[in-house]
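As a starting point, one isolated chain is supplied in structure tokens, in the form predicted on its own.
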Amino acid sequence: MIKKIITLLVLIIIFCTACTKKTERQVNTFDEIIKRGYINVGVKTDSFPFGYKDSKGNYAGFDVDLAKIIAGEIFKDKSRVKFVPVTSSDRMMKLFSEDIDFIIATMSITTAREQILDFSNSYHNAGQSILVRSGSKIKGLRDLNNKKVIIVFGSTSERSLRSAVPSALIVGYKNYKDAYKALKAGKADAIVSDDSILLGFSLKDSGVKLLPKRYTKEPYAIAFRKGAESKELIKIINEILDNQRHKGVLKNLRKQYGIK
């Protein structure tokens, strides 16, 4: 609980810190963008089939097919961007530290976000779900009762799973690597995370399973720093996403990835 509170009080403080920098400046992230010719994307590595690094040491997955969509939209050239590792639990101190301009990173909008951050239009829709060892018993929420099971910290996934089934006893992890090993070492009894990332687990490895159900709902979008700077960026980036759903790109995307 205290390490959650100093985690917060920092990321008000940085956010708190960045927004009087803009009231000074009164930046606009787009011109900036346009100045410095690229752009700044914070990706997961640890998140196949959505953000991850290739056998060459690559990043890639579709959050980062979608960065090059959006600098080839903006600068007519795929690529005119720079990728920025981040987790879950570092995503939006880098953004509030202007290390990224926005964060493509399997990001759900929930209401507490939306007090701090600017969205995109959703540009998929996930749902919490449960990956197990093949072989468990395990076949749903119920079973999670007094298990131990692990969920990665700055995700969605301890609140939902801690509302859903009080007893389970919760092993959080700065990152999915980590977690999936410590599945896989008999650590814990299942990960709850979003079904889309816990895919990637289950397509490359049988010797876990990923559950059918899903509890949740979980719309991604690409996060921004809240307030005027990020508007015009938004506004076009939204346009971006319309016109490459119209046109199939994001449906051709998820199927090339296996995202169901």
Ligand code: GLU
Contents of the next structure:
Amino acid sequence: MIKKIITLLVLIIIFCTACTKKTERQVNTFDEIIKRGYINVGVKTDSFPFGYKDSKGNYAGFDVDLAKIIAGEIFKDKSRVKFVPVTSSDRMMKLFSEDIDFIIATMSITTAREQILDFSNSYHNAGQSILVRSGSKIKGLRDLNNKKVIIVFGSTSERSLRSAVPSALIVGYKNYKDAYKALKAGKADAIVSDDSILLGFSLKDSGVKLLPKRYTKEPYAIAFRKGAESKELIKIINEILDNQRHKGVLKNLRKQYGIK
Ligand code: GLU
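Here we have the form predicted on its own; I need the corresponding form predicted in complex with the ligand.
Zooming out: every chain and molecule, the one shown earlier first.
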């Protein structure tokens, strides 16, 4: 009950922030983006291979490339995009309070989120899985009973883990880098999150392993502020996504980043 009240209060705060900001600045429409000459996109920097910084410090990853493709389609110039770093825990707040047109940030469509956000069509299907240290005896969800399990705040795994394994002792972190460091340091027994993000850690580090089973469906989509201001933009972006899918561009991009 208390959890429900807290969730409701958070939603109200997010809504109010959105309303105040809307009156403070111009409403963001597709026309305004065209006038401005570039898109402002929130992307991750802690979620290899979807959103991260490469060795030169540049934004990179599937979601980052998708933003460039969208800029290329709108402006015929892929460089017409300004990136704003977001995490799972701050992405909604940033979408409502900063100059971000939309976020491409490993974000799943959920019914709860649809109450306060608008989504594009889905561009990737992930699913939650479990990351453990290599020597671990954990083989599946059942083994997480009474274990310390890491989630990242603001991600879907926070809720799914609570209902799938109520006895798990949940340890929350603000981003995936800290979550991974905590697992390596033995502060918990596992991380539960999307396989696409956890795979990134297991590809780079043989000291951790990703368990193969998926427990949820996580359809990734681009998220927008809810309302009339986003309608035209969403329509155009959906057309771009459909086109790129048909041309095989999304499939190639997945291949390029080793995403399944
Ligand atoms: N896709 C899930 C979500 O939207 C988990 C990944 C993330 O933390 O962004 O919450």
